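In the form predicted alone, a lone chain appears below as structure tokens.
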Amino acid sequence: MERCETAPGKANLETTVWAVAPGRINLIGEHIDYLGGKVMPAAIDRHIVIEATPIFEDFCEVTTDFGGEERKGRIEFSDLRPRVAELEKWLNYFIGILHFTSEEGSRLSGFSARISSDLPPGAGLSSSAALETAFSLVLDSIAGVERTVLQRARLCQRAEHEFAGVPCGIMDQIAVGAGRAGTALCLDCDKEEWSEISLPSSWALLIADTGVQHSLGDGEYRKRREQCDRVLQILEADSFLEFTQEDLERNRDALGDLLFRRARHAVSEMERVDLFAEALEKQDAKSAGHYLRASHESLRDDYEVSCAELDALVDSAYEFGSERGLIGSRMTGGGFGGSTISLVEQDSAALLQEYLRKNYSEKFGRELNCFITRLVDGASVGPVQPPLVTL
């Protein structure tokens, strides 16, 4: 694992730069990244792209139609305080990156940035981490600074904690930066180390975006973290990695029903990640599907972060059935809206896609954004528009 310090390079003060960062899905291991658990994210072929042109000013201008709404903001480098006005809060992702980049000693140089995306916001596909990562790459490219994936992930995570108000783990930022085509990451969030694991070539990945936009900064995400912290306090432990299911059962009365269920999800999900990885390596579709379904049910019942739309999509996938090619399905991301993922045999992917669209439209009266995706490389920056992205 690379852990070198940031290194100065040659500043780029004249040439337009392009940064591209993918979204990510998480195959399994939900809401345990911030508890130090192992997770299995992967970068997908939906991206945020930033075109940045240096200007000789002490500010940056950001223009975006990300999310279908044209917005423009100006950030003075002399005023990097978090914005509190509702219409300006979207700038806090950028301000946090600027603040911590400057705090490290990098000189901020002015630029004008245009942001485009085919990555739906609020869909549980880590649009915020992609935005942060691409923006950080722009700053470093202009300043001539080099940093490792892990260093950038830590910087972006800190910005999201302290400026966007979301106490996220480090999974999203690492997945966006370290993704490799055709593979998922086996990421140990406690050790901040990862390896790669390939999906069987005969399996396809289908994403279904409910269109219900979650907002992880609205308090529910923070509540789950606080509840997990309370479990550790009651059990006088430092980490969920110390627990087994038997430990939780012995302390059920001390925890009470709510905290017991929160802890049961965390511990069982940590176990499922290892079991799912074994199933992938053996190309054991039946076992892989079992662990995906168990993960969703735990998130729905014990952690209570699902919603009617997510549950309906997962139920529809299993109604489609393994006999027609389904391997497994679950919600992905923080929940309260967002997307589901389904693993399905390649030859059946289009049929499942149409099945989910039809059922969703009949049940909720609106169109489902459902697409087959590829696993791709992580974020990059360069002097030319990336050919892999057409927005």
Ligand code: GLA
Contents of the next structure:
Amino acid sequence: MERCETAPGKANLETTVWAVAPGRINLIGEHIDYLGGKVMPAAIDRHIVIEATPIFEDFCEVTTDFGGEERKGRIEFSDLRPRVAELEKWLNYFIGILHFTSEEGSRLSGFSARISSDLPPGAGLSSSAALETAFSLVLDSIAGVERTVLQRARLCQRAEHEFAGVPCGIMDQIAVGAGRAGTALCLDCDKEEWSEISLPSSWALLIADTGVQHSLGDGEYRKRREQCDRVLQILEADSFLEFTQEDLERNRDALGDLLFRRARHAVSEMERVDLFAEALEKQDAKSAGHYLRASHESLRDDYEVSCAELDALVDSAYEFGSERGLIGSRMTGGGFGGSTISLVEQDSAALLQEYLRKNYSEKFGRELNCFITRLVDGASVGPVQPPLVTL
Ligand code: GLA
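Got the form predicted alone; could you also share the form predicted together with ligand GLA?
What follows is the entire complex, opening with the chain shown before.
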């Protein structure tokens, strides 16, 4: 199950290295990775790319040129404390990776890195996990260190928890590292094991980015996790994997309305992932679409992590309808903004794209960033510039 990434090979301190890490969508299994549930993410053809040149110093320099502005920062290896000044907080992703890499005993070697991206930040497509993963690959490649996907995912997750302040699960970091072209991962977050599952070749995947920047660091994500911990305390259980819907019904009064609904989302979403996987294997578009819709409704009503823009996009997709080729649609990622995904028959993808764009600009008065995506391989590092068409 677990495998090594593209091996960095022997350290070559003279040569420029290129690391490339994709974003991810999640087909289903939302807000249950941190509860040990199964999830179904896939790497997409939007990437963070880092070009890094060794500089034989005890610091690294980072220049980013995405989001319309160039930013430069310098991180001394002798000072790997998290930055607190607002303008410097973006460096914390890198500092976190440097900190945990050195804590594990790896020597840090200086380099100068230029980072570019066609992965929109704040769009629920895991730009931060991609950034962490690519940066970690650069660091290891220059130092000649090898690490498995899972080891790297855990390191990046720690950086996210302790330096970026987001108590995320492990889904994004594994998806970014372990993605396989044309497939989604069936990832068991309890066992931290995964297998690959193919999408029918006649189905296309459409991503619609609301442009509402979600910020998982702002507290609501953490609140959801705390509410789930509270459910476990009240029910004196160790894991959500122990519950059925009936258990929750029996304990409805003890939980109260809010915690009951949070728990109902988690338990029902865990069931839906298995059912969706079965539907996918049978290429049963009708059932697959049904579970995607139910997942969105549960996130909207029980877990309350959707927003008006996401709901409108999902409603528009279902208005477009299965008779015109829609399979299903839902929000993807942490929510509070970000993106929706729609599965649609290949021949109808361009029509659905137009339909969503038109409805969205009429309703919200701004353009929708909507694109058909391919599922791609996970992150890698090497001595040559990767041939990415979208950058
Ligand atoms: C964010 C987190 C993930 C996961 C999703 C919701 O993307 O980083 O760990 O919890 O939200 O499914």
